[in-house]
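Only one chain is shown below, in structure tokens, and it's the form predicted on its own.
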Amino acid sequence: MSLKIKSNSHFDTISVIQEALLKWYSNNGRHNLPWKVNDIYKIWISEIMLQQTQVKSVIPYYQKFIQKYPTISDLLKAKKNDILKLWSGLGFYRRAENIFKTCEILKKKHNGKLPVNYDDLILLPGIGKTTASAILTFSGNGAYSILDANVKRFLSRLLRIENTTKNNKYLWDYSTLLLPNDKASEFIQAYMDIGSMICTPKKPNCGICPVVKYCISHTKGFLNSNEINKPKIKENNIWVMVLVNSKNQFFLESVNYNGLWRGLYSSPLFKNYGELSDWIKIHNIELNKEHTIWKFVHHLSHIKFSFNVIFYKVKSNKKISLSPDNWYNLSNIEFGMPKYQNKIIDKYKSINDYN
């Protein structure tokens, strides 16, 4: 499907839509978000954090990150584990790794600064077409339109076409066509705010939409296939061996569970009880046959994990064959941990009256 403009009246409609969205944003947009600045560094961090994550979840992480690394010069000195620790709990940890990889590239190729041209910026890890466009436009280094999930949903409804990958080219073209020559930054922010606040995935609030009279879906009805099909939630069992020594130190190791939580630190993970049994035999751990198993559910966006947790108090480190470098005091862990590990630690504290 290609974009065709058949008459001047179509351009008139585009102009009206532009004015309506900009007016709505001026009166109702989210102007007080902490990354509403011109600093390309801070905008970059916020855009990476906002990938696949809601604004309300990002705000506290962004604030902590910028407090720790207020400038890109500060961030360039950080180690990967420092970044992962700040990222702990936000999810999609590859984004944190991409930030670190980008820093390494900036030091080698760009004199420690983010490039302000599109062709160079889009080559950096984790920066796609929409992210590059948002970073440059918000920082005043160009005017580029975007097509994130909110904008794609809004435009597919406005035009009444299926919100599918095959229509991405058409939606990109229309998104670019709608972008005004002036106030591009405000306009693409209006795009995103409309999708997030009004043209929501379920039960869109059409009654207060500033362009409802131009929305073909509102006039002719929404398409059944309008929404992107959500992937089926997978269910997965996972086993955890929690080892605590006489000093209340936890045995933690760097994990990578099928690509998840890569680079974070956790109690040892296993895909099934058989793997766990083999592991404890190899490391000379004598597990009581009457041990209890604590169970809890932990959700990712696409997986429902049923955790099976065994707590084991190590009386002597001499018998077991585990690295002495992997025992950590809870008050002095310098690495990022997944959210599930925090749940495990909280449970341990509650059943052992830990202070």
Given for the second form:
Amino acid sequence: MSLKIKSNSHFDTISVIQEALLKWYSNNGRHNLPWKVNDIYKIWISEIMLQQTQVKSVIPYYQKFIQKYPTISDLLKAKKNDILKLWSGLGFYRRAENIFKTCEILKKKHNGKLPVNYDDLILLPGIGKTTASAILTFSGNGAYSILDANVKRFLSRLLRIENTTKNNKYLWDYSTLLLPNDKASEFIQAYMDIGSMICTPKKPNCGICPVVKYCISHTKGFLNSNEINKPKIKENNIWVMVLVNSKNQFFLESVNYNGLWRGLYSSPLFKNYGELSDWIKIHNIELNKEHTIWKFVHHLSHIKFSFNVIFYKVKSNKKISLSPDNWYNLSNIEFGMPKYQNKIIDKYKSINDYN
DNA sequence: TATTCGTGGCC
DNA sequence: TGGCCAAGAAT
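For comparison with the form predicted on its own, please write out the form predicted together with the DNA.
In what comes next, the whole complex appears, and the chain from above leads the way.
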């Protein structure tokens, strides 16, 4: 591999950068994050939660999770819905499913414990290269480098190459090359901290960067290469039939929307009004003056949903044919709900003086 | 390899 | 204030 860092001696430069990052981290890094503990189980949970999710958003979810499941053996007894409930609101719910799947695998193949070697760990669902490396390195089980969004941005600027997927292999090799064998745990944390605190996406704070001397972008100018490969945001309509009975119970069912919000529960969803119309006919529901409509917009990273919500109070004397098993009191729900459902419930409460 | 997974912080 | 982006992985 050819090193692009400017120096007469590449290997001297590597050790200088290593020391500069470690010293900066020692003085300025994030040392007090709640998952900075010597417990591979807690590190695992934190690393899954932190995938594509900001530290600030993760902290309360992490704390609630660890409070309910302090050890891996506690978690092994959990049901999938228990985990999804703790996850609801955090997003990317496949991660919660993967934690449950991992528990099943650990019970069958690993004596109820997380493996502490790379080859076994990366086979577990939801654990890729960066997550496996972080779990092992932070828990003191080896020295493996990472390439998360922070490191990608930091290294691509340092080397002045485009921050694109086609450079992933080069950046992975470089990330590994720069990793010191001793203090690897501190170093990968320094990697991420400098990315999130100094080498930020917009207006990087080069004035206090410990390796600004070696940064080719700082000398030759930054590449503006982040415009490529941005998936377009689709716009979709979605219809929701919100049914509430006389006991203030909500009719909820498992979400089935092309895999979106899988495993969570919500009021029945429909792709268009026709599907909703068919559904209410089948269940002998007639819309009349008892219903109200509410529209709101709910953004995902790749879809802009325009929600069309019908609130409908079900009277007990009607011939409506709805399964008696799907009515739930909001106070003791044992599964997770998508964020839009919470918005809908909040709206219902504000309309109906619900308590 | 390009998409598909949620939600909220941040400016 | 609307748009960018986040401790990525699976397919």
